[in-house]
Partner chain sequence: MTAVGKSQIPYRVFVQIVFVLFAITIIFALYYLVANSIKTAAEINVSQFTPPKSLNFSNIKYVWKKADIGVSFRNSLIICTSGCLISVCISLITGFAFTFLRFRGKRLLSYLIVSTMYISPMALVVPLYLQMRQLHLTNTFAGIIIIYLGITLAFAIYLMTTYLKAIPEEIIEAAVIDGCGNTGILLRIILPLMKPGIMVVGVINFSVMWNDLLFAFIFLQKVEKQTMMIAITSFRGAMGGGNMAYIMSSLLIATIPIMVIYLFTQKFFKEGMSMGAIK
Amino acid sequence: MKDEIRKKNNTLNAYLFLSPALIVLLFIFGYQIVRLFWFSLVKWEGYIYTTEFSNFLYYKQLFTKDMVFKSLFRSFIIIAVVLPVVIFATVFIVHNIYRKVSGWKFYRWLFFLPAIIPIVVQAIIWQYLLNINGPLNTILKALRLEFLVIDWFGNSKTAIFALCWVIIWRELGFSTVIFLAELAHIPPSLYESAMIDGANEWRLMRHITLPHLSRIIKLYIITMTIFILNNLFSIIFASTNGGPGYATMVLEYYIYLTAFRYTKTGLGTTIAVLLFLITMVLVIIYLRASSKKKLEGVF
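That sequence in the form predicted on its own, only its own chain, can you share it?
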C-alpha cells in the first residue's frame, strides 16, 4: 500500500515539475495547431482571412487537385529510395567501426562530417558537383565517357534521385551515431565465440549485428519517414525549386508554393492540415513502438 502511495506521489511530483514546460509547449504549438485547423475552415481573400465559414470549400478543392497527391507520392518515392540505402549502408559502416577495422576512427569522423554541414550548403555543393558542367561530368568527359554525362538536377528523370543522394549523404552521419550507440550493448565475446566457430565478417554482420539493431531500425524508419515528409523544404529550395517541371515537387514544398506564390492561402493551409494528420499518425505509431520495446535512452 505504501509503495503504491509513494509511486502515485512520485508521478504527481513529476507532472508538477513538467507542467511549466507543458504549458509553454501547449501555448506555442497547441495554439498554432488549433489556428491551422481554423484557417482551413474559413474563407480567404488573398493573404487575408475572414470569419466567414468556407463550407469545407478548400477540403473539396483538395481532392480535385492531382498535384497534391502526386507531391505526396513523390515524398513516399524518396522515402522508399532513401531508407533502404541508409539502413543497409549504416549497418555495414557501424559493423566495421565497432569491429575496429584499420582507420575506424577516421571513418567515424568522415561519415559524421556531413551531419554538421548546414543543409542549404550541402544542397548548393551537390548542385554544383552534379551540374552538367560540374566537376563530376568534367572528369567523365576527360575520360571520354560522354555517355555517362548527366545533368542530374536538370533532368526530370534523374532529379529526384539526385535529391535522394543528398539526403542519404547527410543522414548517414546521424544514423551511424545512433546505430553505434545501440551496438555498444552487444558483448564483444559474442563476436569472439562466432569467430571461433568459423564465422566470417559477413556472417557476423548478418547474424549478430543486424538482429541486434532490429529494434532501433524499426524506430529509425518511422522517425526518418517523418523527417522526409516535413524537412525537405530547404534542400529543394536551394537546389531544384521543385523542378525541373514538377519532378522534385514534394508535399511540403507544394504547400509553400500554393500559399505564398499562388496566393491560395486557404488551400495551402488545408494541404498543411493533411500533412499534419499524416505526421500525427506516424508519431502515434512511433510512440506505440517505442513504448512496447521499452527503449530507455533511445531518441
Contents of the next structure:
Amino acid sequence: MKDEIRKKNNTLNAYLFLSPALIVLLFIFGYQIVRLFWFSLVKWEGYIYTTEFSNFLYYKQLFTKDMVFKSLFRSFIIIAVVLPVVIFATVFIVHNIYRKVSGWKFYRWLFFLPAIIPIVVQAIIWQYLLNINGPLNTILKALRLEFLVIDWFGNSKTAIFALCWVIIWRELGFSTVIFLAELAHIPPSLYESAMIDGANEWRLMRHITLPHLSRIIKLYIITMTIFILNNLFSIIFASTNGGPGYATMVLEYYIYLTAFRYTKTGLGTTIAVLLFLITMVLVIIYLRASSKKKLEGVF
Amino acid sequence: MTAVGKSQIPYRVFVQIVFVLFAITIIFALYYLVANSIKTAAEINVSQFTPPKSLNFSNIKYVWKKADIGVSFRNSLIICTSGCLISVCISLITGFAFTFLRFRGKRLLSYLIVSTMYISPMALVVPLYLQMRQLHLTNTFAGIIIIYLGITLAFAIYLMTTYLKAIPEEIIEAAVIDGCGNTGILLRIILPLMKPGIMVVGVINFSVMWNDLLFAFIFLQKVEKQTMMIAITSFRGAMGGGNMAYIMSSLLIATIPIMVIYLFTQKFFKEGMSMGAIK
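Structure of the form predicted in complex with the partner chain, please, following the form predicted on its own?
Next comes the full complex, and the chain you just saw is listed first.
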C-alpha cells in the first residue's frame, strides 16, 4: 500500500517535470495534426474554413492532380541519387580517416564545415558557382570541355542534379561525423591482423568497415529518406523555386504553393495529410529498426 | 603498417586525389564567399577568382544599413538566444525525468517525443498559421519562439538524456540519502556536471533556429520582424542578377555568427563524440 502511494507520487512528480515539454509538443504537434486532418475534411472558401463537411472533395481532387504524384516521384529521384552517393562517399571517407591517411585530422575538420554553413547560404553560393558564367563553367571552358558548360540550375534537365549536389555536399558533413562515431567501436587490431593475412585497403573497407557500419547505414537510409521528403523547402525556395518549369518541384514545395500561393488551402492541407502519412510509415519503420530491445524505449 | 605501405602507394594517391578534390570544393566555396564580399563590383566584373586588392568593408557596411540586414541580424539574435535558452532548460528537466525518475507511460512517451522530430514541417504550417493568427501571435517573437521550441525539443531531449545517462547513479543515490529532493538534485548536482551537454544542445538548437527559413517566412512577414535567412533570400530576390558583392556580403554576415559559435564550442563536440553521445 505504502509502495503504491510512493509510485503514484513519483509519477505525479515526474509529470510535473515533463509538463513544459509536453505542453509545447502537444500544442505544436498533437493538436495541429488533429486540426490538419479536420481541415482536409471541411469545405474551404479561400483562406477561410467552414464547418461544413466537404464529402471528401479534396481527396477526390488530390487523385486527379498529376502534379502530386509527379512531385512525389521527383522526391524519390532525389533520394535515389543522393543516398547511394552519400553512403558510398561516407564509407570511403570515414574508412580512410579512421585508417589515418596523411592529413586525416585536417580532412575530418574540413569535411564537417559545410554542415555548419546555413543551408540558405549554401543554396545561394552554389547557384553562383554553377551559374552559366560562374567559376565551374569558367574552368570547364579553360579545359576545353565546352560541351559540359551548362547553366546547371537554369537548365530543366540538370536542375534536379544541381539540387542533389548541394544536398550531398552538405550532408557529407553530418554523415561523416555519425559514421565515424560508430567506427570508434572497431578495435584497430582487427585491421592489423587482416593486413598480416595480406588484405589490401579495398578489402578492409569491404570486409571490416562496411559490415561494422551496416546498422547505422540502415538507420541513416530511413532518416535521410524522411529528411529529403520533408526538409527541402529552404534549399528550393532559395535556389530554384521549383523551376525551371516544374523541374525541381517536390511535394513539400507543391503544398506550400497550393496552400499559400494558389489559395487552395483545402487541397493544400489534403496533400499535407498524404505527406504526413507517408512520413509516419517511415517513422514507424525507423523506430522498429532503432530500438535494440523491445521493452527499452528510445531514450 | 610499413610493410603494407609500399604496395599500397597507388591506393594512397587515389585517396589523396579524391580528398583534395572534395576539399577544394569546400575551400573554394568559402573563399568565393569571403573574397567576393570584400571586392568592389568593378573587381568582380574583371574576375570572380582573384583575391581582393584591398580590405574593403564598404559592401558589408552598405548591406548592414541599407538592406535591413542589421535589423534582421538583431531580430535573429534575440529570437535564437532566447529560444535556445528556454529549449535547453526544458530539455534538461525533461531529460532528468526520463533518466532518473520512474513513471507510467515512459516508453510510449519517449516514442511520441522522438517521432515529433520527423513530422513533416509542411504539414504543420497551415494549421499552425491559422492558430497563431487567432492568437494574434503572427509577426511576434513570442509566436516564432514557441514554434521553434516545438521543432527543437525532441532532439534536444534525446541528446540531453544520452548525456544524463553518463552521470553515475551512485552520485544521485548518495544525494537522495542525504535528503536531497528532485529539484535539489537537479540544481546542485546535475547542473554543474552537465556543462558539455548543455553547450552541445545549446549550439545545435541555436543553429536550427538560425537556419530556419520556412517558419520564419510564414510567421514573420513584416520587414521589421524578419529574420536573417528571410532577409538574405529576399535581398537576393530584390537584387536579381545585380551587385554580387552586396549579396555575398549579406551571406557572409549570416554565416559568421554560426561559425564563431561553432569554433568556440568545438571542444565540447569532440568530448561528446568520444563518449558516444552524438549519434
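Rigid core (definition): largest C-alpha set, two forms, superposition within 1.5 Å. Residue numbers count along the first chain shown, from 1. All values derive from a computational prediction rather than experimental measurement.
Trainee: On a core-based superposition, does I48 travel 2 Å or more at its Cα between the two forms?
Mentor: No; I48 is a residue whose C-alpha shifts by less than 2 Å between the two forms when the cores are overlaid.
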